[in-house]
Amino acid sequence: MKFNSIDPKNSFADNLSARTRSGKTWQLMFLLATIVAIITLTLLMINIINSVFGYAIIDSKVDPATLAVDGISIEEQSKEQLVELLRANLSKGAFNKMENEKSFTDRSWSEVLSVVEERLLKFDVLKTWNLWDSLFKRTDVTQEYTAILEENPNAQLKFISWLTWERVVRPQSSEPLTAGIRTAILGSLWTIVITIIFAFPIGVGAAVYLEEYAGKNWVNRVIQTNINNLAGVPSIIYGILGLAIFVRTLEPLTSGSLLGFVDPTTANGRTVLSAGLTLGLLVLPLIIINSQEAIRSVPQSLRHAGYGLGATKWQITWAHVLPNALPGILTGTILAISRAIGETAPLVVVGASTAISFDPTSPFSKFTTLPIQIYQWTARPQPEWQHLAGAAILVLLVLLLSLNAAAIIARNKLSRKF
């Protein structure tokens, strides 16, 4: 009987060979995804740039030196003037609203200013370039200003940033040249102060108890199976959950009339407490998940070394298990909020302002996000609009990356400290 021998040496060189050709093509392929990445992120950023700067024509039906006091301009006017102004050319009906939607007194000067530009100037755009076209087609954008301008002799043409200092501290407006962003940052900014106190905790415990204390049971894995289908379910169901639990349920409590905060007759759930309920909810199954698995990578030496020393479970946890685990948790609940702050869905069916001028100063507020806002804007036909969604979606991609950026530190802190 004859056996065929297989030379040891050439099998392994030949299965070496493979296998670094096999390397070197998933390698090829990493690589290619990463720059694909790279390059869509660009050129998300590029066409958002595109759409915050370039040429407009502006024209004002009112003209500005009508509005002057004794030779001052309406931008060097102090408060009290402007407000005067404002009452001497609105019928008392307009300024009593503006005046019971929120007092004069508690604006700002920013405030009454951006209402006389958009109550008396009534500036209107007429015509909008973005950036490559302010920039390479100048010969067409002056065609078009020469043909505008002769129907429209108070016509000016302008190159814009549509993100200012001024557009972000100033309020919302029903006109795109006094409209601010600043009510949608503080609404965002609520709202997700909201969802973390709500969700951190209670996501931490959760998963601490399920690590840690309530076994390998048929119980654990029902529960464990249902947190997990619960990180898929579709934002919106979650806001269906929350117009159903707080803003109708709970809505003594979420309107603020249960503590006496607000007018009972006028209170109702629609209320900032009710978002940031229902995006803890939201990201609840996120946090508990990615918490469970930090707890899961503790070494299980640690423990025993506990165990071993007459600590208790609860002590073994705190002094040890939790300070080992918190980078993962804190890495965690920093994807979670990521996602809340970004959601809209769960926020339009909850109650959030699509238009609102005042800023909320609660948890019992009326509110809008900044998600809400881009997307209302983005809805409307007017390209000035549009160029505003980009300067908000700026806005809002700072305050992403600066509240990743905080998270991160104190997560790199508190790892040093334990």
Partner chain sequence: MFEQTVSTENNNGFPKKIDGLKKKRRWSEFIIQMSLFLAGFFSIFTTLGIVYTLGKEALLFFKRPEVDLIEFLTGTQWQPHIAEFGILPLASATLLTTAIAMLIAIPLGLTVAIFLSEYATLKMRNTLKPILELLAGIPTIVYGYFALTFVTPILRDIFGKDVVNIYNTSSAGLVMGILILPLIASVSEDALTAVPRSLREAAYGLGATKNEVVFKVVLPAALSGISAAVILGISRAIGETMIVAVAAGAGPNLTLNPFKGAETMTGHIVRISSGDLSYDSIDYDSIFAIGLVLFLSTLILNIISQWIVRRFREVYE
The other form holds:
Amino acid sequence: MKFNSIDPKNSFADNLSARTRSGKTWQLMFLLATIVAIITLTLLMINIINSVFGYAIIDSKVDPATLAVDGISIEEQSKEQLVELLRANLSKGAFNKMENEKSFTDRSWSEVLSVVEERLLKFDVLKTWNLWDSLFKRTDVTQEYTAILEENPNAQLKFISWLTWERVVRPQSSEPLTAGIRTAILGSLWTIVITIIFAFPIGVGAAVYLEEYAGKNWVNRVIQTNINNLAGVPSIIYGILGLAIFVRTLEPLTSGSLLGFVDPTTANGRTVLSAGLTLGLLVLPLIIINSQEAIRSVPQSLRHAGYGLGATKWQITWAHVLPNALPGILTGTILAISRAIGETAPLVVVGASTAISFDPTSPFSKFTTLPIQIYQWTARPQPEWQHLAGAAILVLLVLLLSLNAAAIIARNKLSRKF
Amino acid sequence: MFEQTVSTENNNGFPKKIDGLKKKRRWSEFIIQMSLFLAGFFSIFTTLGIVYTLGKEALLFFKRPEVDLIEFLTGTQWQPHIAEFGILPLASATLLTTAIAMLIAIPLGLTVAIFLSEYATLKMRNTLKPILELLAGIPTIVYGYFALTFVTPILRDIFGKDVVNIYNTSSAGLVMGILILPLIASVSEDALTAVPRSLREAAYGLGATKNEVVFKVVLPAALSGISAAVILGISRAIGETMIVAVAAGAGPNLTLNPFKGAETMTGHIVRISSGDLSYDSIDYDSIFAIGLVLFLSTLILNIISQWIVRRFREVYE
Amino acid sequence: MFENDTIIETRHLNIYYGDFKAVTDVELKIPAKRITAIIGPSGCGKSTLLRAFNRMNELIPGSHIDGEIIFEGKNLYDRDVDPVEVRYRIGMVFQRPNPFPKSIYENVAWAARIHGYKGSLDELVESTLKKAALWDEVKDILKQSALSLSGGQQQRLCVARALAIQPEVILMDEPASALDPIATLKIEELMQSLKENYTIVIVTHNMQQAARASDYTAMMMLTDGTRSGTVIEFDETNKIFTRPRDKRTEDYVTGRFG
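The form predicted on its own done, now the form predicted in complex with the partner chain:
Below is the whole assembly, all chains and molecules, this chain first.
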């Protein structure tokens, strides 16, 4: 554009419409970028759903009917009958090994059933498809099935859901068709309970100290800066810390031997307790920072009202500040806890067990958690395990979503206006 | 006469106030205050614990005859079984995944931040922010699964199966970018909204369009806050573990090819420690040495970022 | 003039916030069982002075005093004096009504409970609310949140809350400034009915209120050339308003000030 040849007024007008147009283009760009975030979230969910349902070709080396006793199928037999079945069909060494891991009298019926299915029926997954292929590439599926049938006459083509209620309540196992996530869910719950017991009182206490008691001196400044920095430390570092402190140094405590628990499998301190404490250290800064914010939002006038009545600092804190900060503290804690539930790396380092098929029963049990289970299944090369990992992810996400919903409800129900 | 003013009617039902002004020993108050202080001080122990354990075990590592600090920092091979401990392959994989992640997270995160703070209506904000929070709340292992089972197959379809390995740094990096996007978006948005209204109004008053205000006034003013967000994002990417552990591959590999697998520092720690780790082994010591490098680098980045944020705040307060 | 009835006496009182001297050299004798008003232009340290009487100023970091405040023969700022006890004896009502977000009952009962009240709380709540002229309005809704009351009722509840622990002195920091005229009138009536048993010190920027409601008035003003306030005149209220000795007081009460 030649400015000097056009009269100034017109040049301004032209310029303006161009400027406005470019504005509109940019606005569209911004909108698109934001949509990318939404699309990713959707793809992530679709990808998981896609892997949880689909066709599978399953072959069994042994016909289940041959294991029926007096015409009663194995699903209907009692625990004792199942144990007898195992004793009869397994080698003595294999049976004793399992008995040593955890005695059969201590195992639940479903735990024993999954052992039977795993060791005696020997199902085998030959091929799997995800939901998309199952729905839209049916011809591929049937073609492949007919090809497989020639070699494996027992093979069956089934549309299965990798996530069933059955799977949620079944223990861990090394067979993809029977492996459940109960062990992992219970492990997660045990760990989280310990995390809360450890981190909540210390976290809220620290927040109260920093907001209500701490004067402006260098000690308190150092504490505050330190907490802010701890919140940014990578979670795996906490795992290394947990390994060195809880697993190794405090082993007599975390293995339970100090309290008279003697369990050879957990004598190394890689227990639910160590895991819970490690996650506790990890979420402590988050709980402190969130609680501080909640405490700070309690109006100063309430504290003054209390002082004006000759109340002590703690009386005011306990009776007025904490109850009014509670919704915020709870919301913040729940968010911190959902972070802990999803953590994987620190627990791998602390020493989650790779394969345990029985429930944790005390803080001194060996542990695995839902994210650990997902990691181990995802890392296996066989595709059926990845379907399972998808199923476990779905459970984990449901768990986290309900926690977040609880946080929102807590905030709305308890929040007060001033 | 003063004794008279403390009349008996004032003590009705209340403990005597006669020598009331004297300091009382409030033991419970004191004990509570001490416990609260200890709770506050506890985090110091965590930091000391981290520094002490990392430092002590890393020292043991460097004292071993097969290890040498110079070689550790400059060696191009990490092969414990032939006593080669050069951190470069691990560090380069970390930097590569981080760079790819930032390639995604910086432009997208910034754009989202600008959109949210400058263009979006209140209603849009109220729908978008929870979505971002949701994105940030998804466990990283789920992102790892997403990278391996979704992004990697797509990359292999696009670029060819012989070009892209099953385990590769680009898939891990891309997904990590999505993970870090909400962090950069929210910290940058804080920086943008902190730019005073008066500054914008001054520009509008001169007849600037919205775009000109955003790009020539608001963005430059918020630049330091945005750089703090970027630094924080980098620090987060360096420490990110599960995505790379699942999708980037096992085995140290000094390569800048994003379609090849390479093990990052965090990925290595996870792989080594998921086996049965005996306390006296060099592997055990090595994770502390790598951990120390990881801790120091993220700490320095975090401190820089905080420092920038603080200075930025001072400008407008 | 009222030497024998003095309940609070300040001697060479200076109040600081950090390096800033907010109040300079105040000498004041607050008479017992009377209403004393502190008036003066805004920013002259009225509230600061009031808050020094029950050591509320200490809650602001960096604030400190020199000089003495004598209450019952004891300097309130002596080392062995417990500020918590001081505030137990010298109650306070704030500028904005600040009831606890709890029930009306609990607002009155809480302080009595923490101070170890032995009698019946129900009776205490009732008698206190009666003293505060609030009983008839709230007797059926004692369990309701105090925040459901109107602003004026909330402020009277705050007075009742202070009365419940039977202090000797009640400090009121512009108690009616956030209220409408009718609610203001009720607070003033309440003050009159309380002065039989309590000493009341009230800060107000409203000269009519001081003239109507107080027995004594302290006039505060910034000392010349500084941003520090001091009491320039203290006397019976009608003297302050009809024949002040200080020219500045006269200017202020007749509205010729700034």
